[in-house]
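Coming up is one lone chain in structure tokens, specifically the form predicted alone.
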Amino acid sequence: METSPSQSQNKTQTPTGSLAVVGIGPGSPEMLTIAAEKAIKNADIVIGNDFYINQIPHLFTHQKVIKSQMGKEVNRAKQAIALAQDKHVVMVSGGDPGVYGMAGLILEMAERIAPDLKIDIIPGVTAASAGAALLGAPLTNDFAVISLSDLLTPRDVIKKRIRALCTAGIPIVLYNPKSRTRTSLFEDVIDIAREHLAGEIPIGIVKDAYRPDETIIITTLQDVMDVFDSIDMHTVVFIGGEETRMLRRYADARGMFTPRGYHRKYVY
């Protein structure tokens, strides 16, 4: 029996490509994973934000790049998950893509739209990771990441989860703590810190890790606002647990540890 033309045209269609959503890392290129590299490489078209488009421009020969602006996610996400029905596609993502990434989106996006779509998830740096290095070891046992941004999450909702990583006692990092617009947040935050942790409580802020303009302070929890200024949207705070302290590594240069518990079990 023949299928007719519009039979024909209502079959769903298995898409011939592939997505790979892949982080980038903190952005400097030794940053970058082998596996994120392979993957950006070998791709047909490479779509992202520009801000990390244009941190990996080494990696781009014969692919078509498409550069995005902040603010568009879903339409990037739609975008990709259309390239890839016939193209090799990857989504740049910053730091790790399933942390306050782009894959959580292109997932639930895809369960929808394009069920049988190949997509894989390259992980890579998060902030987190890569300013804790920098700092020292300040989240060597449980710790918990937190968003400031409030554009998906109310701000009662963070206060809310905020109060209650603080009576853990366990050490917090924020990321997007603050923008141009939203400063308010971050000082809810560090008042509610100060309700149930000790102000000696070491604060870490790393600014624009591994890449040329690289900021590291560290301060405590009751002198935090003195460097206020200092803090954007390239900026992850660290707030020490109950059990971190300030780390003297070389002469005068401090970081931050958190002691993983050996000393309780080892005498060493």
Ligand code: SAH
Second form
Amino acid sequence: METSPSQSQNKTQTPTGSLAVVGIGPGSPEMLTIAAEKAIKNADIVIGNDFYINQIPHLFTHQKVIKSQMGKEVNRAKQAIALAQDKHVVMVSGGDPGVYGMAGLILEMAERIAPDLKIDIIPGVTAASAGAALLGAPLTNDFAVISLSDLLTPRDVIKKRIRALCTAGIPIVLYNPKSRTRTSLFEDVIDIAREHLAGEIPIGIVKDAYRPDETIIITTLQDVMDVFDSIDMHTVVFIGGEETRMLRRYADARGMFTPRGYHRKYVY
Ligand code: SAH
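Previous: the form predicted alone; requested now: the form predicted in complex with the named molecule:
Full complex below, order starting with the chain above.
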């Protein structure tokens, strides 16, 4: 750290630095916004999980780069706030920093320990939009996003929310669907969905969207467990709502589609 804890917590000194929490999108440099690119290029220090830092090597020239590990979010946030007292710091986050990303933690912490610090949140393309685009248009009407990570939210709460959303019949996007050690929650979610939705409801599985190993699978609620092994922490899963269907665009390609409702009002 370049700033001592006593300096960083001295609330009478106005910080001369700044902190931007920057979303870098799903992975491909083409999916990074111009604002995100500008913020990273103009930073003195870039800090982030090494998986995300490794996606943007082309943006580093003079910046000091600090890689940290997954699971160390609280330390990383503290360190970024301390460094930002007198440097322009960028904290990178995958996708959008406000969707299961670092934006919330940074703001919550800064409210207490650095209320005068200038903080910007720069949005990015989140996995739900990236995956939806690759599948077709499954999120054209109302939808919900749920993380299956039970590290910060108890499983019972996650399941209660899934049940409510399945009852509502809207598409659900599952982030963090399965990890090496957490596999049964995904199975439970599919069981709950089967209680409320028809077996033919499409399920879209997008792994490594806009990254070199991108994989896209469209299956159904009744058959999804056949592809259980292809789901991991780099995957986002789309459970269709009651109106979601397969779209036949070409003879050999299908899409996943939820109507917005135009067909009820217009003839086309
Ligand atoms: N802030 C990120 C989400 C962080 S949670 C965002 O807005 O996208 C991490 C989860 O996001 C992963 O477990 C996975 O479910 C999803 N995810 C992020 N990037 C992805 C990508 N390129 N392809 C597929 N899923 C992705």
